[in-house]
Every structure is written in C-alpha cells, then in structure tokens.
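For reference, the chain that follows is the form predicted on its own, supplied as structure tokens.
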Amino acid sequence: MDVRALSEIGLRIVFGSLGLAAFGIFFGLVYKGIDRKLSAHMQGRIGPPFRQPFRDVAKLFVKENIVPDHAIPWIFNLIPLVGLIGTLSILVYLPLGGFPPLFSSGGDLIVVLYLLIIPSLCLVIGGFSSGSPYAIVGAQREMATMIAYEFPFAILVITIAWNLLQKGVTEVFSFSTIASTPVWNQVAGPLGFIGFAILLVVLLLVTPAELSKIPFDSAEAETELAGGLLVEYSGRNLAMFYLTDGVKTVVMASIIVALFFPYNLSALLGLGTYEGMIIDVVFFLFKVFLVVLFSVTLIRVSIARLKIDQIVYTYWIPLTLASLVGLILVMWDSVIMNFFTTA
C-alpha cells in the first residue's frame, strides 16, 4: 500500500470520526429535547422547547467549573472527558443510516459491550472522586445497577450470535454481518419469533438503566440524593456528562436498530444513489426516534422510580429469566425446524 492510499485512509478515519462525533452530539441533544417535550405533554405540562438541551449545554460551558475541597482534582476533571470520548468512540463501530461502520471487524459487538461500560464507570469514578457522601452513595448504586443489567444484555448477544452460527454465518459478532442477516429473517417458526420478541422487550427495558433514566435512576435520584453522582459537578464538566448522556441515547437506540431493525427503504423503493441515501438516513432517524419513545419516554412517564433493591431484583430475576426463555425458544425453534427438514 503506497503513501497516498495510507493518507486517504487516514483522512477518511479522521473526518469520519469527527463527522460521527458531530452527528452523535447533535442528534443526542435533539432526541433529549424531543423526549422532554413529549414526556411533558404526556404529564399535562407544556414542557421546555425542543432546543432547550442546546441552551443548557451552551450555558454550562460558560459557567464556572467548581471543584470541591475534598475532591481529587485531576480525576474529578478528567473523568467527564473520558466518558464523552468513550461514548463517542462507540459510534465508529455502528452501522448508521444505511452506511457501514467506520471500523468493522469480526468482534464489533463485543467491543461495543465493553465500551458501553466506560460512561457508567466514569460516573462511578467521578462520584467517588468528588468526596461527597451523596455522590458516593450514588456511585455504589450505579455499580449495583451495572452488574444487574449486564447479564440479560449478554444473554441477548449470545442468542443472536448462536442463531447466526447455526445458520452457517461467520463473524457472528460483527454488526455488518448482523445488519445483512436480520434476526427476523432467521426465524424458522413461531417459537423463534416469540423468542426474539421477548429479547427485544428485554433490550428495550435495559436501555433506560443504561441511560440512568426513570425508573432505573436511583443513582441520581434528585429528591433523595440531590443529584447523587453529579451533585458536585458544574460548568463544563457537567456539560460533558450531559453530552455523554445525549450521545449514549443515540448509541443505545442505534444498537437496537442494528440488531433488530436494520432495514432500509432505498432498495425496497428502487431509489437512486443520492435519493436512497437521504431516504435511508431519514428512515434511520425515525427508527431511532421510535426506540427512544418506547424505551425511554413512555417508560419514565408511566413508572415511578424504583429503589435500588427493586432495580437489581428486576434485572436479575424477571428480565434474566425472560432472556433465558427467549434463548431457549430460539434454540428449540432451530432444533425443531432442523428435525423436520432432515426427516
């Protein structure tokens, strides 16, 4: 490979990463604004304007950045930036708007699972480093929540990978492979359809915990812990945590779309290159909106905040059992259909 080709690849990676970062931040704030407006109307309130998240971030970046006396300053100031960069880095592994991932390998899904831990871990470290008793209690709750929801999420990933492997597909942990072979196209019978439907519901319920939204936000619980993990953060540090939350909203919704709804309209409508690209991007943004509506907005409006023991119980018992039921149904579906095929 010559120098020119290497430079072209380097420029593609640099500008692609910057473009994805801008995409994640912009639409993360857009969806936060939509979520706040819709939830307000559902509760009989007017709510803030859609552009309010942009105003909040702009205001926080010009506010004074206060470091508590009992904090560890360098950790306290570094962690928000690490969380934002870690969340933005997930976007380079996801297929967005009909475009392939910027980085693609055989283990994208595993890498994303590890990267998803970074923003939550940064919240925990930031809470401990602040020296506030409220933040420390919030950090302990966040750790318990992380441990709880990772298990059903892992079962879902294993189910999708196992099912692809049974169909003779290689690189089963690649988002490109999963997007080109949607799970609903792999279903051979009703048991498999029901199993994947259960797993979809589980993932929709894991999403609010990943995003620390009601009813799974006991780590922040404003009325109980005065903000918990973020009680001591202000200024640009709080703004970066705010941006991290917005980008992670886009990330989680994009993961659900990539795993369960990776369909595009351009091929179905027979559109040209540029028209097809525009339609696919708009359709992708609409799918992300629907995921945010059902997994974040409706849940936090209809269910009150749970206590930390209730959160752990919900993920370890009902949702883990539901994930296992989904896995078993998908396995039975494959075994039964193979039996009738070979009989």
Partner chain sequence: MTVLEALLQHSPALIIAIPLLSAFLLPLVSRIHAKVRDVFALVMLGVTSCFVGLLASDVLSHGPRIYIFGAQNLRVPLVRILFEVDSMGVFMAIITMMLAIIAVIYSWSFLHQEDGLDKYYTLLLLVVTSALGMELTGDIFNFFVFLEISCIASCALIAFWVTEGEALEAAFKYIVVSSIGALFVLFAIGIFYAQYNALNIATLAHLLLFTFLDKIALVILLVSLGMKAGLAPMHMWLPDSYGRAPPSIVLIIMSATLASFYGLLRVVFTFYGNVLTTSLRFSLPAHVVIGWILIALAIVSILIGVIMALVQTDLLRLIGYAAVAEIGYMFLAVGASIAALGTSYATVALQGGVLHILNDAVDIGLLFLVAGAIYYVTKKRSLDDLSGLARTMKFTTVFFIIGLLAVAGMPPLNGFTSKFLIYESVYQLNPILSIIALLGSILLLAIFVKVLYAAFLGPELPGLKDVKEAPKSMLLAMGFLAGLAIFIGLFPNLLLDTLVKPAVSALLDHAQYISMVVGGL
The other form holds:
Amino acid sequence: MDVRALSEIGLRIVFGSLGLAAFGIFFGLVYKGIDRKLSAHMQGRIGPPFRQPFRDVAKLFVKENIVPDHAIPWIFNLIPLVGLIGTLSILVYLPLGGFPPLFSSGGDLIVVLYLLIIPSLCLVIGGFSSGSPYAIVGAQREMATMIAYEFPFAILVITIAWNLLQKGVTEVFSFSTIASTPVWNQVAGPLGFIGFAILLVVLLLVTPAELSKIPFDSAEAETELAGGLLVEYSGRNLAMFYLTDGVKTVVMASIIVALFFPYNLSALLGLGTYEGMIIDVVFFLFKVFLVVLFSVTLIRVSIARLKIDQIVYTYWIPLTLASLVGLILVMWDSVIMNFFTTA
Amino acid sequence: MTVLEALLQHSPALIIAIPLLSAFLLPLVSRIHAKVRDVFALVMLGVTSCFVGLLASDVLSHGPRIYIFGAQNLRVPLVRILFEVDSMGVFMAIITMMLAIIAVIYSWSFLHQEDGLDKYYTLLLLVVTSALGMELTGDIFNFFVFLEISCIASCALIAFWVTEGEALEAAFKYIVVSSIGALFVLFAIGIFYAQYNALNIATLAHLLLFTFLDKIALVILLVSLGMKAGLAPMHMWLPDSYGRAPPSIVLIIMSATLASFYGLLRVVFTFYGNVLTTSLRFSLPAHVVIGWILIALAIVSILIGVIMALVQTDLLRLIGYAAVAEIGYMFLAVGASIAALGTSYATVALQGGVLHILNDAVDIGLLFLVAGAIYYVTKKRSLDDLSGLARTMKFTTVFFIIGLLAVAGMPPLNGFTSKFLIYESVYQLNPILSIIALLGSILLLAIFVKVLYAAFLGPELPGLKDVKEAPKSMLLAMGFLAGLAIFIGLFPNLLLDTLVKPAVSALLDHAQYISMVVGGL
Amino acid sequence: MIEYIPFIAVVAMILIGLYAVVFRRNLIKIVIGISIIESGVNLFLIMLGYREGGVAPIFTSLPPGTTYPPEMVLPVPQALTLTSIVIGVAVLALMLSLVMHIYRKYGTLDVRKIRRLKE
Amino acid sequence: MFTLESGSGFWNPILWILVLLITFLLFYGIRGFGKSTYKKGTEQTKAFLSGNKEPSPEEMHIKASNLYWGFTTSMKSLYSVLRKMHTGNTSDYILWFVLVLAVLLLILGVM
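Please could you give me the other form, the form predicted in complex with its partner chain, since above is the form predicted on its own?
In what comes next, the whole complex appears, and the chain from above leads the way.
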C-alpha cells in the first residue's frame, strides 16, 4: 500500500467520522425536537419549540456533574462517552441519502446489528454503576428488553440476507448490496411481498424498544422509577446520553430506510450531480422523518407503557411468531412461484 | 544431522515424553523447595511449548509428519504406534500449551496456601500430556489410552478441594460419565479392529466401507466424544465439575475437553472422510444426516447453556453453563460444514468453528480466571453475596469486561471474529441456524452483564470493604488472556491465515492424511 | 450359532452394566456396573483375538522356512486388553476412594441423595 | 489485509477502532467544556429515592438472583422444565447418554 492511498484513507477516516458525527448529532436533535412538537400537538398541547433539544444540551453542559456516593466513578463517567462514540461509529457503515456508506467494505449488517447493542449496553452498565436501586431496576429492565427485541430483529436481518442469496446476489450482508437491490424488487410473487411487509411492521415495532420509547420504555419509566437508569446522571454525563438518544434515532431510522426504502429520486427525475445530491439528501431526511413519525411519535402518543414481562412476552411470542411467518413466506415465495410457472 | 534437526525429528515423541517424565519427577523436585517445584513445572511446559512451536513451524511449512515408535523395518504391517501430526493437531497442541502455561502461572498465587501441590502439579502435567497425546496420535487405541489418562487425572484434580463434599460429588460424576464414555470408545475401537484388523487411523480410514457395524461405531464415537466435549443433553457433568474444580484447573480440564472435541472432528472428517458422501436411504448422503444430527445437538447446547446460565447464582457454575453454549457454537459450525460438505460456505463455517476453539479457550478461560480471582479475595461463590468489587479490583474489572464482551461476541474482540464467520456461513444452510446463534450471543451478553453488576458494580457491602486486588501472578495470567482476546479481535486475519486455514484444509483433505501412512509404508 | 454366544455375552454384560449404573441407587453398585461394562468390553477385545487354526506369534517356534505365516495370530487384542485392564484398575480404585470420601461427607451412598449440584 | 471476509460480508476492526478513536478525542474535548464540579459530601450525592431516607447498603442492594425478573417470569414454564431436567443424579446423566445413543442408533439404523 503506497503513501498516497494510505493518506487518502486517513483523510477519509478523519473527515468522514467528524462530518458524520456532526450530521448525527445535529439531525438527532432536530428529529427529537420535531418528535416532541408533533406528539404535543397530537395530545392537544402546544409543546416546546423545535430548537428545545439544542437548548437542553447547552443547559446540561453548565449544570453540575454529580457523581453519587454509591457509584463507581471511573465506570460512571466513562460509559456515557463510550455510548455516544459507539453509536456515532455506526453511521460510518450506513448509506445516507444518495451517498454510499463511508466504509462500505469495513462492516456489514451483522456488524451493525452488534454495534446497535452498544448504546443500550452502555445505558445498562451506566445504570448499574450508579448504585441507586431505581437505576439498577431500570438497567435490568433495559437488558431484558434488549434480549426480547433482538430475537425478531435477528430473524429479520437474516431473512433479508437469505433472500438476496437465493436471488444469486453475492456479499448479501453488505449495505451497498442491500441498498442497490431493494427487497421489494427481489420477491417473486405476492407471498414474498406479504412476508416482507410483515417484517417491515415488526421492524417498525422493534424501533421504539431499541430507542427506549413508550410503550417499551419501562427502563426509564418516569412515573414509577423516576427516570430509571438515568436517575443519578446529571450535567455533562446526562448530556452525552441525551445526544446518544438523538443519534440512535437517526441511526435506527437510517437502517430502516436502507433496508426497506433505499430508493432515490435523482435517478427517477434525471437530475444532474449537484441537484441530484441535494434532492436525495432532502428525500432521505424526509424518509427518516416518516420512519420517526410512524415508529416513534404515533406509537408513543397512542399506547400506554407495558410492564417488563409484557414487553418480553410481546417480543418473544407474538412478534417472533410474526417474523417467523414472514421468514417462511419469504422462503416459500420463490418455491411456489416456480411451481406456478412450471405447472 | 544437526542437533536442531534431531530434536525436530523426535519432537512428536518429546512433546509427550517431557511433560510425562517431568510429571513423575515433580514430587522429587518439590522436596527441594516449593518455589523450585513451581518454576520446574513452568520451565518443563515452556520446553514442551518450544517443541510444539518447532513442530508447528515444520508442519505448517512442509505438510503433515509421521513419527514411528518402535521398529522401523518390521515386515508385519502396521503393528506399531504411529504419531501423525498435521496442522489441525498442531493447532490444538498450541491451544493446550497456552492453557497449561497460563494455568500454572495462575496457580502460583492462587493455590500457594494449599498443601498437596506436588500431586497437583503432577496431575496437571499428566492432563496436559494426555491432551497432547490425543491431539498428536495417529493410532485409535492410543487415543483411547490418552483419553483414559485424561479422565483419571482430571477427576483427581476436580476433587482437589477434597474437604468440600460438592467437589467429591462433581469428581464422582465426572469419572462415571467419562469412564463410561471412554469404555464405549473402546467398544467402537473393538468394532473397527474386528472388521479391518487395524488400529491405525489412516489405515482404518482407507479401508472403511461404512458397513452397519461402522455406523454403530460412528454413533458410539459421536455420542461418547460429544459427551466428553460437553454436548447437550449430555452436558450436565460439565457445569457440575467446572463449577467445583479450582478455577486454575478448569483451564486444564477445558484443554482435555477441547481435545475430545478434536477427536470428534478427526473421527468425522478423517475416519469417515472417504464414506461421507455415500448415499443412504431416501437418497440422502451420509454427511447430511450426520451434519444435521450435530446441528440439532448444537442448537440444544446453545439454548440450554444460555437459558440455564441466566438463572445461576454460583459464579463458576454460571460460567460452566456459558461454556456449554460456546461448545454448542463449535458444534453448530462443524455440523453445518459437514451437512454442506463441498460448498464454499462449508469451509468458512469450519474456519469459524476451528477459530472458535481457540476463542472459547481464551474467553471462557479468562472468565474462569476472573471468577477464581473473585473467589480468592472474597472466599464467596454466590453472586448474591458479592457487590462493588470494581472499586478495589480495577484490573480484574477491566479483564472481566474484556472477557464479557469477548464471550458475548461483541466487536472488536476475538469472540466476534469467529462468531461472525459462523453467522455469515451457516445461514446459507438454513436461516434459523444463524438466528439462534445470534440469540444465544445476546443472551450470553445479558448473563455476563448480570455478573458484572452483581460482582463489580453496585453499592459497597460492609463485609467486602477490605478486599484487595488479586496477586500479581494471577493478574499476569488474566492479562495475557485479555491481551490475546484483543489481539485476535483486532488482527483476525493474521491468525486465520497462519493457523486456522491450514488446520481446516488438513481436516478437509483426508486423502492426504491417509496417503501419508498407507502410501508411505 | 455357537460362535455368536460370546458376542451375545458381550452385549448382555454391557447392558447389565448400564442397567446397574442407571437404575441402582447404591454408589458401590454403580461402580460395580461400570466394572461390568469394562469386563464386557474386555471380553469383546479378547474375542477378536481368536483366529481359527492360528499359530502363536512366537518367532522362535515358527515352522522352519517361514517368516510370517498368515495364520499367525497378532497379539494386538491381548495387548489392548491388558492395557485396558490396567486402566480399569486405576479407574476402579479412584472411584472407590471417591465413594469412600463421599460417604464421609454425605453420610449416605444413595445416589439420589448425593445431588447438591443440580439445576 | 485487515478485513475479515466471510464471503457474505466483511468486518474491519482497525478501521472501526480508528473511527472510535477520532470521535472519542472530539467528544472528550467537547465534554471538557461542561461543568465538572459538584458539591461533594452534601445531600446531592446520596442516591435519589424520591425523598425517602437512604437505607443501609445491604438493604439497598438488589441481589443477582432477583435480576432479570421480567425475563424469567415470562419464561417461567420453560425454566420449570429445564431446571427439573438437571436432576444432579449421576444415573440420570448416564440415562441421557443412553437415550441419545439409542436415538442416534435408530436414526442411522433406519438410514
């Protein structure tokens, strides 16, 4: 490897990760503001202004950073930061707008599936390390939720890859492959279509749990656990978790967009390079907005919080069964269509 | 012939002879001084590792080697003991030596207050000898003998804390289970000898016809070696004995367990390598049936391991169940690669499985060492009695977090590399397999996060205020494994290209293994 | 038919041993069961060594002029059995000493009561 | 060279570590702008218990066996079966061995 290629990769890493960090943080907070405003309107309130999340972060930075007596300081302080950077690093592997992933051959869907554990894991460890009973109860609930939703999520990821493999595509876990061959174009008949539609619904229902939003937010549960695993966090540590939450929303929505709606407008409209880019980015942001609207805002204003054993039950029995049905429909799709075409 | 060449030529014999002889020299040496004994055990293992390294570099560059014990020119065919060393055997020998050396370093501090240590080190060296013997031998009866040696010596080591009734119980269960397993292996050997008049693995593999008796022998070998390796639902001895043996010993028992797993690989890939593709009834090839049997047992292992580990309160026993789940991952990869024999993803799956042997040794070993350190400083086994150790035991906490992330397969640690290869290959056989593997991983994470909370985080209990950090030699042993976990995680290809890929191709290329003996004599 | 009787005996011994291990409660009887399985397997090995009309594998007593007659019986099974018996003795001794210690700690030899390690 | 390839995907740990390092430096710097002090030894460092008096650490400690209550409760039926399976009786361990042996003999015998 010569110096030129090496320095090119170095520049990509430095500027790419800095740019993506800025992107993730900014839009994370923007979508948080939109979500709060919309849900307030749906509940007949006025709600905070759109820029309220930015103000929240700024305010948290000037607040005291309290480390409780029972906490373990070095873990307590380090974990929020690790959670934030871990979540930001996922953006490196995702296609955003019309742009391909920054490192398309650096990690794939399975890697992202694993990296998505990091924010939740950091919340859990942070909650455990703060030494407050509320936080510990919240943290163990978050962990149980994570076990619960990972099962249908894994089924979904593997189904998408397996279906691509059956269609003769190589490197099926790669995000650039998945984005260039949308799942809806890879079905032979109605069965596969229904299967993927079921899986999409499951994924939209996994999202609120992944983001710890109502009805799956029993880990934070302001009413009975007083904020749950974040109860002892304050000041800049809480600001880190606040930012993580925003970035996580963008990441999760981008994954849904990349898996199910990777379409772009520029090719359709036949636009040039720069206009095309702008249109694609705007369209991407709109798609992310739709995902946030449907899987976060609408669900959280319309359903009440579930108990933790209800959450585990919901994900392990009905949703897992639903996604297995989706998997089976996708598996039978080509078989049955072949049967019809040959018969 | 230079000295080095002579040593290299006799290295297969020396690798067995040095630990065996030093095992029996050890009680004499320990008469001099306890320190001398400790150093002697380490030095002898070090010398053996040098020979393993020498042999490994030779085998990896020049292909498999045979070593003949006894008369070279005897005209009666194959009445002699052969050692046949290929890259797979060498790979396993390296793992065994790594575990043995770490266990000895750890034992220095961990057991320094106990007595009977001369017997302890003797038995330890005997288990190492037996594991190495199982990995290098080319003779099936020899394999049985080493298997029995490992049974006897491991059983005595499990009962090391003889004052506890539970340790005796665990040892009794272990010896009953493993001696019955070994007797059935001997029965299978008898079946082979009855049909083919040979005991040499390569000769037998060459002659094997897959008669009805061969099928019976295959089932017996699969089940008894699977039991010795801890395959569910015959895994129950494993959490019992891993949970009660001294944690330093668990590493050694684990090397014997992994050697049994290696034996199973050898049986399926080399012994039955010629006949794997024969069609059975319903025009199913034999390898599909065998592969799916292994996959079914592997899935049971993963699920039982993680589900039972989640509710354990005894730390060592909990890790024992996690070890069952890890064994399940290996069997899943191997089963999938057998069921899909010949496809390109079968090779990837087998690479993942073979790499996972090393990763399992490193991760589970590290967790046992950490659990041992907790036991050493607090004298408590139950997670319910522990809390807040992260305040005083910072290094141990960091090592535990590394072990936790590695065993749950979180990037960028070593567990992820092998599980990554497993997930991204077995789904091609059936998507459910990858899904269950992913689920098992997330449950493993939950299990060890619980341990992290219970032992290290949480409020400081009054009874644990004056707890100190573990002694240096224990930290060194843990640090080495933790460093290895990070290193393999960051540079997976380094290891994959130098050790794992040759090992996998040696397993798959049974014709070469056979021709080394059958063609050469 | 008569030549199958030893093999039937082998299978019967192994099954009897397994029965003892699985259904007997006394630890000593379990140990005896394992010992019976071992005898069965040893009997099996010995049986394989029998060749009809075979010659003892002693080179000095061979018929003159022959070096390796095909009817010469290989001593391998006997060697295996000896090894196996020696190993069996070691296992037996270890198991019995464990049983002795277990009796001291638990005060019973009933296998159903010796299960502090469960679940 | 640093990318682990499985034929279906890839994973490059070094690249990820570098990205992590850069963002860590960036956000460690940003975090430095935040206020780092607090009043030690006052009421605010006590655990927040909705105004209740803080009990002693032993009473406040949540035991490991009570963790994951939600998960074990919703899987209760599964656990009762699995726990009963592991009887701790040596004979049962051998029984499992014999059972698996018999089942596999049956499968391969039929085949």
